[in-house]
Amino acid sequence: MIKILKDHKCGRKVMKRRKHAALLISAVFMAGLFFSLSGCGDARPVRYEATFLRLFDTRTTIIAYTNDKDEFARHSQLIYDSLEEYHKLYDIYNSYEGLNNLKTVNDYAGKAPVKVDRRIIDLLSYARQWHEKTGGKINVAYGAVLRIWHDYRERGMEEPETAGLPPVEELERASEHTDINKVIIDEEASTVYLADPEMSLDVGAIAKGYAVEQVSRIAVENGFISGLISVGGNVRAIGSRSNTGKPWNIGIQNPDPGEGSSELYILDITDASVVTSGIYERYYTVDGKNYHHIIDPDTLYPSEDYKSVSIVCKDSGMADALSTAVFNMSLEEGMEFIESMPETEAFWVLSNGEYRYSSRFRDFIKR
């Protein structure tokens, strides 16, 4: 997870867990958003923050400096509403009245095409592109395998004493139903059809970042020119901080939180995205070993080379896809892949605790 450090005005240093000499102005609840407002008692922009937990099964935070509380509330409401729409469309676990989402597509696998919102087709088309670019390391048709791991992980977290691993045979059978070419998209009819009745879609490797990028564009079109949108480990910086030209400060979380600082680095980011995939968020333990949620399609088991992989690039959807894909590549393959992409950098924390960097990643590290 990427932690957003709170930076206050009036020359104060970055503080964690407490505000230093800040005046708490007010708090407003709106559509599940909590707004905490702090200011300096002068005419300069005030830092506003909205946090909510309802979407994409993770914590979402919006941060911006504005001169007007109502302006921030208006932008935050737009961002929340837009993210909620994407959350419902891309949900594979829950149904919503009057809405065909990805769960609907999965429910009709092998039965019939499902007419869907254009935003579902756009996501699946985008995911297909990254499937090709990454040699199959990103595969939204991998739901049959991922669902098995999901169910074992959920049971293992609820009843640790009975935690176990999925049988290899069960995983291998499921992997026979992951051919992305059997995801049939009819753009003219706006339908999606899973030709294999035993396959299912899981867009967890790409959906959050893709949604954040689309919503950030909507926000910019509506005048949100300086702020941060963070959805779990996906952070999109819009413009610079407080329209001063100063970069936003974004911390990369230490995957070993019990050892040293909670952040490995603070990055200076302007109008770009930072996404981290790591082993420390969704995992369960079997016989003293942790098994996380990033499954290598070659082994059908969690990847073991890294503790985390962080990507910096402009587009949040691209960063989300790359963080997962590179996590499932060898260091040499991942490094070569990242270096072939313009304006894209990566940072690896290896399983033995060592660090590796792409050629210009250090340029973003706050001095």
Ligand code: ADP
Contents of the next structure:
Amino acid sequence: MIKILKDHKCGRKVMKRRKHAALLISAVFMAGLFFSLSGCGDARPVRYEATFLRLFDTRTTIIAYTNDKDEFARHSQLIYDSLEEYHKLYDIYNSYEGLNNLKTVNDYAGKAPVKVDRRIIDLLSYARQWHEKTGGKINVAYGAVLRIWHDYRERGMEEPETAGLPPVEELERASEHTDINKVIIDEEASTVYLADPEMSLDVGAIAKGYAVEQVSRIAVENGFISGLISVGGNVRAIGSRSNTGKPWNIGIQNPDPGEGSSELYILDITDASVVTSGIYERYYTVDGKNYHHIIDPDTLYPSEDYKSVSIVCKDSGMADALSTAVFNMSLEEGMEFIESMPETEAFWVLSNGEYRYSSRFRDFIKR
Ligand code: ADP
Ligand code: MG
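Switch over from the form predicted alone to the form predicted in complex with this ligand, please.
Now the full complex is given, and it begins with the chain already shown.
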């Protein structure tokens, strides 16, 4: 997954400010916020960074240069609050009092339409578009199959010595309950109904990126015109670095941890998103072989062609959808698909360790 790099010029001063950071951490931890303060001496604006550990089951980082701490805190609080709303709406594992979320929709599969917030309708409509455009390689109605892999993975991680693979018949049976056309959206009534009692939604491939994009727009409307928002490596750069006008630097993680440097490339990114899907994110091991979390609907198994696929394009929802979908396509198919879309680039690390690039990806690599 992508790592956000520290502004090198700030390195020494960051160390000096650690004491303040510790104070700030304890002051704001109650609100669910974990601020680490880093600044460039007296120069303005100052670089600030906030990390949250409670959203989307992953780490959220916000970075911006602002004139003072209060300005940064105001923006990051708004971003946190907005992301939290999306997190609750798109949660398929937990219920929240007084809120119909995707878990509610799943719980009512085959029973009744569920009245939901507009943001759920919008996400599902968006996901349906990408299902069509990608020839079904990304399917948010794939919960029945994904849950089986999820359960085997969780058990396999907990007790590696007894780890096993899901029986093919079980996967095949589940795959009969993944028809996205049975996700019935009633825009006017603002309801979602799963017209198959055995089907369920899993928006893991798309929800983080989609939420980050929507929240970025809200933040921009509120004056956050320069910053980075990263949710589990789904990175959205807003504007350029406000202290210099230069691009933001976003690293592409080496999918082989422990081998060589931790980043394969540093990209220069202005007002765009970088999202990577990789086999190193979530996997378990059976008989010495790793099985990761991106499932190819055509084989019902994890795709074996790549170690990672990274996408650069403006919209982070699109980047998230594409990173998962292209992961499930052959290189030829994926390349053609990416080249057919304007201002969209991809970078593949093949299973044999070789790299492949779409035609203009290299333009983003920092010299
Ligand atoms: P991550 O969210 O870990 O950064 P991805 O964006 O590639 O990585 O999403 C992977 C998640 O998407 C899986 O954990 C699973 O919930 C879901 N998923 C896996 N395969 C598919 C698929 N073919 N279609 C839709 N969702 C999928
Ligand atoms: Mg994705």
